[in-house]
Every structure is written in C-alpha cells, then in structure tokens.
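One chain is shown next in structure tokens, namely the form predicted alone.
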Amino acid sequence: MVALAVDDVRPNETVYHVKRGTEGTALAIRDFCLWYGAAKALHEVSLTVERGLVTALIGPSGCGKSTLLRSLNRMNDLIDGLRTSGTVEFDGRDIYDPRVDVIALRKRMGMVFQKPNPFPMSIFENVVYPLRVDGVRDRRILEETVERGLKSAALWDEVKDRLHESALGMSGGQQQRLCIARAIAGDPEVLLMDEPCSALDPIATAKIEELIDDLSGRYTIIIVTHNMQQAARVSDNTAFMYLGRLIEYGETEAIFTNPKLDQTRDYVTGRFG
C-alpha cells in the first residue's frame, strides 16, 4: 500500500469540479485554517457547499474532515488553545464574526454524531427536546413535531405505539434515526453527520442511507465517512482531504470513476489510507 508524503500535498492546488445545485450556495469556506495550540490541523481549505445537495468528506483518519465538519457549527470552540483564520460564510455572513450568536447558529445546523446519543428520557421527549429548550409548551405543536420528525426519520411506524418508553431501549439503528429526528425537529437548514453509520450493522446502515436520500433536497447535508461505497451511494459532491488539506472536490461520480488527481485515484482505489 502506497502512502503520500507531506511534500506530495501542496497548498493552493485543490482541483474543483463540483455539481451545482439549483438553490445556490449554502456555505462558502474560504482559506480556512485551524490550529490546536501550535499544531495546524487545517490548511487553507476553500470550498462551497451547494444548498440542498449531499456533500461527503472523505480521507484517511486524521486528515481533518471531522475537524472541518465541527468547525461549521463551531463545535470546536470548546477546545482550549484553538484558533482559526479565513472565513466560513453562511447566508453571506462569516460564522466566526464575534457578533454571531453561536447558539442560534447551532439551531440552524443540526448535528448527528458517530455513535447514537439519545438522552435518557422517552422517545417523545428526545424528539421535542430542541423545542423544550426554546420554551415551547403547546401540546399540539409538540405532538405534531414528534410525528413529523419521526416520519421524516422513517421511524414513526416502528415506535408510534411506545412514544413514552425510554429511548435507551431502542436498537442502535433506531437510536441513530431518533437522533436524526431530534436534529431536524428544530427545523435546521443544514444537517452535519459525523460518520453516522460507523457503529451500525449493515441493515441499520442501509436504513440510514435511505433516510439521507429522502432528506436530501429538503436539507443541505454534509457527511463525514470512511466508507467509500457509502460516499458513492449517498452524496452528490465529494471532497477528498489529506494531511489537513482539501486535495480534490468534485461531483461524486467523477471522484470515484474519473478523478483529476493521482492522489485522489490512489485513495479511492485503496492504494493508501
């Protein structure tokens, strides 16, 4: 197996050939850098995320894809010694502007993590949690939100008769779909998914992938995945990252069948990574 050297990955040489959406740009990332203390984790990353499409971030472990994903809703702010440069524009405004309300930003970007993380409460209360935080108490609104969210997450028929049972009694795949229902209950514009299927079996993974396909168009979805077949199946555009740099960003079919760069071809065909 061949590995790239640091010298093979030079700045400002990213190749772009993305599929354009019909709704314009959701996020515009320009020359974005991130440091953990003295260690630079992201190097001059620039890409646009098309509204309503699914964008996959791929690359070997430690390449920066999860760091980039968590930068989009400023989850990384919680890390001591972190600093950034460059811009991440959402609706034309830099999310790192000091005047940005980070809590409001995160409401507009739902997040699903690698392992299912349902709260130790009922299925019903898990889904409506974002509304409870906002002070919503109207029972009709809460019930409508639960039904809509669980239907959107393809979970309603499986749990409609046990909404008041603990979410911890659900299977892993059901818990992850519940977390997706909770993420979209607050009506976000963007869904961030950090390896949402890595802890699931093939059957549960297939259901999550079907769900991503159903949700695309209604939401802008950005997914980090180590699974090349999954990226090829679910995404419209794919960004290949290595050593903290964006190497190639293009239409998914082209990335996997006709990449522009040898580094990308070597990775997607399994020569390294």
Given for the second form:
Amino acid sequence: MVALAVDDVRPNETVYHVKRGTEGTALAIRDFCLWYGAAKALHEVSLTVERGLVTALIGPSGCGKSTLLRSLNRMNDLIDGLRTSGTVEFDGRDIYDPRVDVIALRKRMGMVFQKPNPFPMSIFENVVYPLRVDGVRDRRILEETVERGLKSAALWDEVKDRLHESALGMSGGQQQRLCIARAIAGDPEVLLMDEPCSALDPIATAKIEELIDDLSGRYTIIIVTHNMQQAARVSDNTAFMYLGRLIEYGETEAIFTNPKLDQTRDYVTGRFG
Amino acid sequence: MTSTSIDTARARPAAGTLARVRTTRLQAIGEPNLWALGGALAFGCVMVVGFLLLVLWNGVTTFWPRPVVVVTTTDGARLAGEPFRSEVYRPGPEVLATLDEATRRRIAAAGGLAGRDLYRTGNFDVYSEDFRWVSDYAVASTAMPSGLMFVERLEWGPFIGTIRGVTVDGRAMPELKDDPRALAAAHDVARARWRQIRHIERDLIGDVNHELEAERLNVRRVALRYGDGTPEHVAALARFAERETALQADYARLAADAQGLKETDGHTQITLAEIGGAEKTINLSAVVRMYPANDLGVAQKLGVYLSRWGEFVSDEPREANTEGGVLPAIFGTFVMTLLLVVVVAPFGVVTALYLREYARQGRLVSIVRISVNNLAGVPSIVYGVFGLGFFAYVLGGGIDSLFFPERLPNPTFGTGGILWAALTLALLTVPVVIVATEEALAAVPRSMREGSLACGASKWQTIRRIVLPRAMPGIMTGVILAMARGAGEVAPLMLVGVVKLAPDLPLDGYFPYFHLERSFMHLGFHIFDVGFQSRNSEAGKPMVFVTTLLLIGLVFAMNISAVVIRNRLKRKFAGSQF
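If the structure you just shared is the form predicted alone, then what does the corresponding form predicted together with the partner chain look like?
Below, the chain from earlier opens the complete complex, with every other chain and molecule after it.
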C-alpha cells in the first residue's frame, strides 16, 4: 500500500487528455473553489464537460467529487456557511451569477441520488413531479411524459399496470430507475448522478449501467462513482480527484490503462484509497 | 475474564444449574436498574388505571336506582332514605354521656369507635336537610317496605315518601295512586303541558324580546349615525314605536297563553307524604321522574338508569347544577375545543415552518425556540389574566366600539366569550404544536427535500408537496396533545368566558347563528362548581364523578378521532424507502 502524502498533490497541475465530443462543451468549470465555513473543500478545479458524453468522477471518499457534482446544479446552496469562487459556465453563462434563476437552472439538470428517494406518492405522480411543480394539468401531456420517462428508464414494462400504486412498494433497483425517470421527465440537458448504484445489488446495478449507456448521447451525463469497473464501463471521460483537487482528467480508457500520473495509477489499480 | 467464566461454567455444568458465575462487575450490568425502571412504569400504570377505575365505577353507578331503607331508631323515630355511605367514627364524650351503659361498654370495647350510615332522605323542603347520619347503636330496626316512592322534582330535590292522592284537572282521582300505568299517563300529559309552557316562555317570548332588542338597537344605531333629533332618528323612533306596540301585543298574547296553561296545570296535582306523615302537594308537572324504589325489577331499574343518563346528556341543569343535565356544558366544551384546534393548528404549524425551514439557524432562533418551550411552563391562570386583559378588554373592546357601538355600555365582545376562551387556550397550547411540528419537519429525510429541489421545485413547493404531507402525522400528534391539554384546562377559562349557568348555547336560531361572543358552560368548570361551590356538596359528589367521566369520555373521543385521522395519514405514507 502506497499512501499519498498531501505534499504529493501538486496544485493547479492537473493533467488533461480529454476525449472531445462532437457537440462541443456543455459545462466549463474554471478555477472553482468551495469552502464549507473555513474548510476549503475544492481547490481550483478546472474542467470541461463534453456535451453528449458520460463523464465519471472518481476518487477516494472525501475527495470532493460529490461536492463538485452538487455544485453544478447548486444543491450546495442549502448548506449554511458555504462559499465559492471561480466560475461554472453552462451555455456560456456563469451559474453562480447572482442573477441566475436557480430553479430554472435545476430544471435543466436532472439529478439522481445515492439512495433512491421516490416521493411517498404513486409511481405516476413521482414521474410527473417536475411537471406538476410547473403547473402542468393536461392529462394527455402527463400520461405521455410518464410513458416516455418510464420507457427511457427501462421500467415501463414492469410497472405499466400499477402506475397508480405507491412508489414505495417497488424494489430498490426499480425505485432508482423511477428516480431516473423522474429526473429526465422534466426534459433536462444534463443528468447528474451521485453514486446511483451504491445502494443496489449487482443485478440492479447492471440494469442502471445499461440504462446510462442508452441515455448517453441524448443527455450529458456526469456520474460520481466509487466503483472503478463501473466508471470504466460507462464513461467516456474520467476525472480523478484527490483531497479537493482535480489530479487527472482524461479519456476513460487511458485513465484506466495508461494514466499519465502514478497517483492515478495507484488509485485505479486499487493500491490505495 | 469473560472467557474464563465461560470455561468455568463448562467445567462445572452441575454448579451452573445452581448459580450463574458472574465475573462482570455489578455496576456494568443493567438488570438491577431494570427493576427500578419497570417498577416506575408499573407504579405509573397503577395510578392511572386506578384513577380511571375509580371515576368509571363511581360515574357508572351513580344513576342506578337504589332501594329506600326505612330506619327505626331506638327512640322510636323513623326515617326513610337511600343509604349513601358508611364510616367509622369516634363519638364525643357529650354523645357518650347520653347513651345507656350497655352501648357505652360496647363502644369502649371497640376502642371508642362506632359505625354510622349516611342516608339521603331528600324532602329538603320539609326537613331542611338532604342527608342524615344514623349511628349504628341508635338503630332499632331497618326495613325496605314496598310502596315507598322516590320522586325527583324540579325544585327542592327528591322527595321520598308515599303518594297520598292525585288530582287531575281539579277532580280527585284516588284510584291513580295504585295504578302506576294510569299515573304515568297523567304524568306524561302534565309534563307535555309543562314543556309547552316552557316553549312559550323561552322560545316564543324569547323571539319577541330578541326582535324588540333588535329594534331598540336599530334606533340607537340611527341616533349614533345621524345624531339625536335628526329626521332619520325621528323616523326610526316612529317605526320603533309602531313595532313596539305590535310586539307588546304579541307578548301580551303569549303571556296570556302561558298563564292560561299554568292555571290548567295547577289543577293537576299530586300529594305526597313523608315517612313521618307530613304532607306536601305539588303540581304533577313539577315531578321529573318517580318510581317505587323497593318494588323495581332489574328491567325497570335499567329503565330508570337509562332515562337518567338520557336526561343528563340531553337536558339543561337545574337546582344550582346539582340536578338535571349538562348538555350546555358538553356542547360548550366541544365547541370550544374545536375552535381551539382550528386556531392553534394553523398558527402553530406556520410558526414552526418559519422557525425550522426559513429562519437562519442562529442565536436568535435558539432564543425564540427556548422561549416558546418555556411558554408551556407558564401557569395557565396567567394566560387567563392575559386573555381577559388583551383579548376581551383590548381586542373585544375595540371590536365593540367599531362594530357594536349601539350596544354600549353593554359589552358584546368586550367581555369573556367562547372565542376569547378558545384564543386563550390556543395561546396556552401553541408551544406543544410548535415543538411537535418542528420535530416532525426535522424528521423529514433530507433526501426527500433534495429530490424535490433537484426536480426544479421551489422551496415553497417542496414544503407544500413533500415536507408537509410527510410531517403531517407528527403535526397531528402535536395537535392531539394540544387538544387534550386544552380540553382539560379550567383555570384560565374562569376568567375569559366560562360561567356557572349559560342560558344560551353558542349556536342557536338567531342570526348569525354562531355566537362567538357568548359566555358558555364547560364540563371542567362544571365539576368544580358542582363539587365545591354548591349548597349541597354531598348531593353534588356523585355528579362530580359522572361529569368527570363525561369529560374524560369527551376528551377521549375527540383524541381517538384525531388519532384515527392521523393513522389514516400515516398509512398513506407508510413503507420504507427501499
């Protein structure tokens, strides 16, 4: 086991070898820093997320990958004493600009959480929740959304006969796919996934991974994961983070087979972390 | 160490059956504490169950008709009464001096103690007392003769004795004395007549008075608006004079009707005789209920029992609240508690929502939270004083001068009333709701809120659609606790609207039908009043138990219905997250 000392992490010396998408950049993060009170959790992170590709964030626990993900749709706003610097550009506008409408921003970014969190409502109501908060009442639109969302989440065949039963009666894997259906029901551009499979068994995990594969191309997906194999399987680009810094960001295949930095190699081969 | 003890136990299985070998320190073992914990719980349970059983037994048995015992004392006097209770007492020396030698010796042998029984003799108008103690040594004989009647009257309490004669419509009908069925029929006719008289006097004449008062207030309103002597005022006065004449005529006609009925009623009378022979003649309509106390079968006793319960829960009180029913008190308690819930639930929930969801959690919010919690510890009478001073005098006085100037100086809202009582109790119980709601809100998983926010819901939408429904069972628990506390509170109510006898219910047929400003009766205050403020506290004692039973039952019923609602909500959100 090779432990990494803090000194080994060289600030602002991220190594980049990113695979470019065909549709340009979705998100551009520049010199992004974040403090919880006095503790600095993210140190000058800079990276671009390619539109239509799957980007994985990996790194040991506490390295700031979830924090970075939650900064992208400003979920961190809920935390008292939080401060940021740097910019996160989405469609050419900094989302930390005080004039930005956070609610509108979140509508353009669906999010799936670590634990499935369906609402205590029917399956139908869960999927159309983003539409309900927009005040959509049209039965036809709602039904279309449910069908499209559940089909996209590969859940339609399993639940189409019990759409009006409680979502809490489903299995964990089904619940997580329901959450994905809910996240894409509002027709977002970006899908943020925060360890979506960590609470699921291998079969459910395989289904979700398959789903991510299907959804890539249609959505820009950013996924945080602890599972190296998963990152290798589903993503196009992988960012390795350590102690709040972005160490290496590049094409997934290269990160896992031929990383530029020893640190990255040690982590992805399981020698530390 | 542990392994050693296991080895020891293995090595000596025979000894293990006799005594367990312990090497753990005694302080580290929780079992001795378990006895204290379980004992405390058992003690609490015994207290509560014992209290409930006491109230239940006394409350349930009060209305059961008891036999009337005729006691003949050693000096030849006789008395008839229901045995009420017995006790052992120590006769004083001056009493002992009046007794003969044998009795004295017997008392001395019993350690100077003697037994005595309390008899409810009734006939207050003849004896000037309702109850009489009879010492055991003074009793020559007891008997339970048939033919003795227990007569409940509108006035003077019960009469115990025999029927001497009955007069119906001025004709003496001695045969009714021995014909219970015919007597009951005559009694029914008389009671119907009495109810009609009451209807005329209370409802119809009440209507006339109400209208007259409305007209008078109208004149006053016109005078206040346009000034005295203005053409409008003169016109109103003229109209008032006209209406007054018409209403006076109505009143005279109704009063004459009532008078006529009363005269007819006066010709149907019953003559009763107490055990000593003294006679008493009263109107048959003044008899509420009569039964031959020693000649009843179980079914008849049950009939009397149920009829008494029926009267108790559906009639108005009489005889300074010690007899009759408690309908106004039941109604007042119920309406006030409902009003309290209607006020306290939204107020408490909104406050807690702001405290928990919107306010920046800091020192100020902590101080507010501590203050709210401490509000629950303020003596309730203090709330009563505040309610009277602020709600009744300041708020109510303001409402009066703004909306009811024509009624001044008589207060409308400017005095105690059911609204002010409900508001005072709402203030008293709002900390309970706030604390419970805050806890329920805090218990809503963060993942739910984040899920909703990530869907693009605003904070308010998240609260309304996700957080509040999830927290609803917890909020309901708080409301139930507040309701239970509010329904049982008496002290502050005495200052802000509860009265001994409220002739009008808060709900009646006069516009606007629901009279929030009226004073009202309350079961809790009724208990206090009957038990400790009445002339006849001995007769009031059983009523205290019955009323207590009723109050507990009412609070219990309201809580149960709230619990049912809560459980229904809970079931809706049941199920784990996985």
